[in-house]
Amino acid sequence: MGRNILLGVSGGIAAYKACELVRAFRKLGDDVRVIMTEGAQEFVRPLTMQVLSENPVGTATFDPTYESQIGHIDLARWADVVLVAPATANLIARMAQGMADDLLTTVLLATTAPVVVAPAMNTQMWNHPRVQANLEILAATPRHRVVEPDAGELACKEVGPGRLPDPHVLLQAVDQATTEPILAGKRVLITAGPTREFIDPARFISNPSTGKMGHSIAQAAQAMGAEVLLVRGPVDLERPFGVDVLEVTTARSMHKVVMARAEEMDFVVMVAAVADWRPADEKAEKVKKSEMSDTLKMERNPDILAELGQQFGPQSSSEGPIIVGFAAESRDIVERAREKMKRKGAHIMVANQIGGSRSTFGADSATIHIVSERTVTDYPADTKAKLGRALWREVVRLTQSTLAP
């Protein structure tokens, strides 16, 4: 079940960005709702959000028609967390003076939901001495974050900060708001994407994972409060925002990194599709299809999670991190992750399934199956997003007593 989002868009340049935020909430399957200052309907026209929402939108505190279908003060109790992006100055200025001189100033003061200011404005704006002043207030005010305006070229041609975030800040903004820190002081380790082995420079051996399921994770510990470091392969996907991100191409490349940090860490999650196998011979230079053998002389790459499990693992005496795997499988799916448990020296195993129409290579969604020595946790599918949440709840009370101070 998703959140139930309130975004309030005011009047600046910025508010079109607001439209690919509700996108991408409602990717995620949250509920949205909008509500536009009159300024930001200068901007973007009320019906867009409506029907990126998929919800009415608030545009004035004494509608009859919106009211009648939820009313301000029902709205107020309705929303999980509120997102105010982009704040101007002026609404930043009535929020901090506490005025209630619209519908989402009203809203504002009316709910007990965590509230998320996203400032956008030009430069010299932010850098006035009220402004500043005015967030100081919002940001020591109960329940509110402020999230730091990007710096770069602003639509006025000025150079500084003042330009709304990405979207992708901007949820994890809202995650760290609407999610409790269960990770707080714990250093996580988390390896995702594949792996590639070349044969020559125009040749390599890799599989189709696109790392959506360790970003996901990455991002969830984040938002947990955890430190994370992120070793990921070759994909194509942004750096999850507040995380330390390590890039790695070959799996020899990501053997070493993991095996000389796993030690300071709380939980490595090896998440990544590492190859099993690399070309014994790789050619400095692209050979020519008329030269190629019909055969391929390969070596064993070095198996990290084997390697953590004999290092850390439950029969290990050795402490260290608690080892979390991940077991992609076609069929029998749970029974498999659980002999992968035992046999690579895991604490947990995380099982999904691999091939057909509910394959989790490249999907947004998927199923898994938290398997421990004693119990298998099942989730049906949800967004990778969902899933990295529930992951870590499910792994932080598995390890409680493990992991206890």
Given for the second form:
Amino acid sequence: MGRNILLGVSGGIAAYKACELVRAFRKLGDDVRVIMTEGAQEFVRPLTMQVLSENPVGTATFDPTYESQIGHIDLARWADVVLVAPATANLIARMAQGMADDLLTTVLLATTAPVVVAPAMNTQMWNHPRVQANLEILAATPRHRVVEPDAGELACKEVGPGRLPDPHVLLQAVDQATTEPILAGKRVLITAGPTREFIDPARFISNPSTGKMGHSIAQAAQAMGAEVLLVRGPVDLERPFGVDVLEVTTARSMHKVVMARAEEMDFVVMVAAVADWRPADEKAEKVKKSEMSDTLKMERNPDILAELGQQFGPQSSSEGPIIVGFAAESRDIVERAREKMKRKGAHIMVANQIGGSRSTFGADSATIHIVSERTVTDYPADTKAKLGRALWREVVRLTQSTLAP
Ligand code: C5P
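Show the same protein again, this time as the form predicted in complex with cytidine-5'-monophosphate (C5P) rather than the form predicted alone.
Now the full complex is given, and it begins with the chain already shown.
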């Protein structure tokens, strides 16, 4: 996402998981610099981190070569956020005392960026009152946030709290630390993915939507402070951290859930590629090939967006959520999106390009335009993760300006 991430790694067995974190941040388009304590270097070679981060790795306090590339104070200023993962009991103690006895602790004192601390250690160490007291000091330090370790089987074979959480949990904690909480106290419902319309138990009609855009939007909303309900069709994606997820299969099941929950929301964003049609006569038993007809009679699915628009859109008098629709178009993108917005009664439409080399289906990036009655904001091709945040900034801005009552 173009952020400057400083990753501090200390010497626990979970240090190997820090490699995955570096890869995940790089994949998101972040610039990553790694500082390793002496202990960390016993578990993972600095060269590994250098290759993965594509940056030199800080290992010693006053290494003349490293200092000549980026001084420790410049590094502290460079960071948009510092993630310490894993944070050992020893590092936590040194941080709590404000020590500056190696490069990592020195930079941690010099930075004004948010600091996310992810402890990982043996369960008995985690439970020790001194460790807990140090963690309390850290949690009470401005800009610092401690991510609770997971419980489970540890490398030492003990079972209990102390595991470093999965990368997506730490990524989300970093997301939150680097995001303005513009959706704090808001409730949002997002639909994502395709729907499946069954011919018989073994056959269905669907579309190539992977749900990536909807998941990015849900994740961004959560990071920005919203309470998020994600209603998703069949997708092959992790559940976004901290988001309530309801799984549906058909357009009709999505329709039911969305209509039941929309009224309590502040925003409903229809990203799902809902199938417009379904087989008119779904068979309970698998149809034999020899008995299959060459034509399939179809009937229309409910248009969820249009129904939401009718109930809560700009033309309706009832209080309700701001309705945001998506319009996948291959040409005259903005004009068609605005026409669709009016026809369906949405407040805002997000137009995205499909077809040709810039198809959005399944891709990690997209080109979008956010359209309201009187405005159009164009976004150059960008990652869906970044566009998720951009979308919320624009939706909130429009809600407070042109869409304000
Ligand atoms: O008409 P079209 O399918 O292009 O409109 C796309 C928008 O309408 C998307 O926001 C999609 O989620 C929504 N939609 C819907 N119910 C349908 C079809 C589309 O809510 N049956």
